[in-house]
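To begin, one chain is listed below as structure tokens, in the form predicted on its own.
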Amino acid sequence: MGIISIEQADRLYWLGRYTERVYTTIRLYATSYDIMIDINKGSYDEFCRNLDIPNIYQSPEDFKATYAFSQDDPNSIYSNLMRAYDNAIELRDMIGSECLSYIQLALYDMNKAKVSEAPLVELQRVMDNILAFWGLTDDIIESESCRNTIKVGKRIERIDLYGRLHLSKEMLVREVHRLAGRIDRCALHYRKAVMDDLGELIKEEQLDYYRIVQEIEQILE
């Protein structure tokens, strides 16, 4: 593959941090869909503010609906599983038709899910099927610089996703090593020194969480 054009890495970028949104935000829906159940059926106010979203939702049972499904609200999983696969229908020359397979079969869950009694069983296959896309990257992808592209934006979507739940510092520290070994291999242009100061950030030994989350918001120039 020759030279990637710009339009192309930034939908490269893009449905990297769509599809890890998607998988992410499917994996606290899923926790907080049995909290409101069980325990507390208030918690979708905390999980947005988690993810500094607005709340616009009536109740637990809104909530669950709209937030999953809805294809008006912007911040819905459905919504962002859309703009993986409107980036993945414009790269289908540079991704291949069966990458591109595993963002459709996702898509066709998520509306399985809708409908469905048991929504969190299809929910679970929304996201096997991202870790399928993501699998297959390697594998079909010839471009190096496009595979790193897509998990660039992968890494930087996982990095201001759990800064802002304010996850072990652990999981941080992996994932801003993982950014730092392959973001000089894609196609974006970024600001080295935002990286030079998540890797100084990640070394307190109390993580300031909202410099995190601050800093990998502008890495990219």
The other form holds:
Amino acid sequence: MGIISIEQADRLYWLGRYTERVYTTIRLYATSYDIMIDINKGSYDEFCRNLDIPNIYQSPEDFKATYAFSQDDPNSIYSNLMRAYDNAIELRDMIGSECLSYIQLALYDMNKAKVSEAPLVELQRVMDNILAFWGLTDDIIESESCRNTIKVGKRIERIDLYGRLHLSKEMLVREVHRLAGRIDRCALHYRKAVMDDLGELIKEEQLDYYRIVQEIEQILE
Amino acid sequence: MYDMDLFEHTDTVNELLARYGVKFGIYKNNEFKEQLFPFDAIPRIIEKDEFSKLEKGLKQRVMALNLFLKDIYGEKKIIRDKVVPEEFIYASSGYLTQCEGVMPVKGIYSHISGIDLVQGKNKEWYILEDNLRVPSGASYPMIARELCRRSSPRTFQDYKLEDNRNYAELLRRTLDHVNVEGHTVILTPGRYNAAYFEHSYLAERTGAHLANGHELIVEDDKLYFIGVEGKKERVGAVYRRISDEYLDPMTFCEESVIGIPHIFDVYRKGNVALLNAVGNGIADDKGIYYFVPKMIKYYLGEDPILQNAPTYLPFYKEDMDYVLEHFDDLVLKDVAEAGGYGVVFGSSMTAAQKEDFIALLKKEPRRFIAQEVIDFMDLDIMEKGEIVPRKADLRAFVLMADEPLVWKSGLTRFSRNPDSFIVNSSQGGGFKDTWVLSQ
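Could you please show the structure of the form predicted in complex with its partner chain, as a counterpart to the form predicted on its own just displayed?
First the chain shown before, then all remaining chains and molecules of the complex.
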């Protein structure tokens, strides 16, 4: 049809954001989980601080189970994956059944991870499915605007997360450049001045992470 | 007897169906749940000649039903000629006064008809009901066949079957035939509808745009899709998967938040095609079903090729007497219900239930029909590695484009409960592919 409604653009954008959030938080969770196995069982406190989420967890075991798999914790990886699914399922006609199937598979693997004694193995599959989903969006979605809206969501989420986590300057520079090359070609309206500010912020020797997060959160109109 | 290769892959096919999100929605205790639709790999097989007869009968029936709808909302000759009593028209919840005198594009009312049949043990096919409003189910055998081919390619090299890949093409042809000018849209009430998978899958496969009511707007008696830039693009055909009463809050149920205000005016003026037409509920009313063979004779001057299940209308005194006398041998259906609800078997009622039911029947005879319980043919299904017989029906799809088209496949639904005749997915039934042999 070549026309995207406001609601569809919004869903495409949030599909991009939530898939990225799931992907990156699983990677972080896996690192923390690994440390908590035998080095520092209480390291989840720092994890929560970095991600700016409330530390509501009673113990390392509670963190491992609730943060990853709780259906009631809005910050859990599971909740974010469900939000990705909720958006994807309403976009079958735009993204296609093949793309959608990888989000569905990620959800099945997440449910398997929930009852596994070694959940990182299944969570790896969740990430694999998200990677396959992203690969397919590039490969089979014909509409450039549709593809770019998903990718813009993904880049914005990544800059937001990387900023909160104080990741390296090189990583943020790369992501901001990727966003700049794409944001003009998506179905969303954005604030050009904010994009310019971000471009300046990443040139500074010492990154002002707080401002980067503030700016990226208001980039869309 | 069976090609075991495919059946050994039943789990593989079901896993693939799960992968592609082939589900249906159901409300239990006011909570929405998505469920997988269990697939049984043993197909229903219909021979070429047998299907050829079915095809003729289905076309005949749908053509007569279309003429009936045109007549009822127009001249009403069939009432004047006393073929159908007017009580059965005007007392039906499916009859909509708002549709009086409204002629849909090209005079087609039922573009997509889902006709439910069963096959008796005598091999005769009987029509169980006509679904002319928003019949669903074609998407399931469509995708299942593809996944069966993927799981067991050898099976499909060995059997010579009619290809069922073409449903999307037939549907697109049907949509394009009546499209007045503009885009084609599948209008969905949203993902919490039981058939949402089908809405989105058919949109993907036909290239139509899936939209909800908020994304469409009426201006100057035309329908538009609103883009993200505020750009409006004209819509010429709407395959609406939304009931009549929720379609337009300005004309029907004013509380509807899923419809499009004033779309009925656009439709009335011929500026958009709605598939299926509004008001079709009168023709698939269970009470009207009784009269369909008479309609065929009346409008087409032909004898019906396919038979109804023997049906009684308690509205008529002689039928009421028969129903009371043979109560335990009959199945009684509330004409206002669908989806397997409102169906009771006389033999399964307690004495007190029977007494209450008969009192209700006498009080509201128009509300019920009674049918002989057809001893219909069981179909084999695989259950826990064993082959067991179960009751099954067939939903055949007839599309009305520039000519009537019968899809050479169909949805075979079966009961998973060995003691039940109810095959509906909402009541725990599963489905099979329907193979039509090409040789």
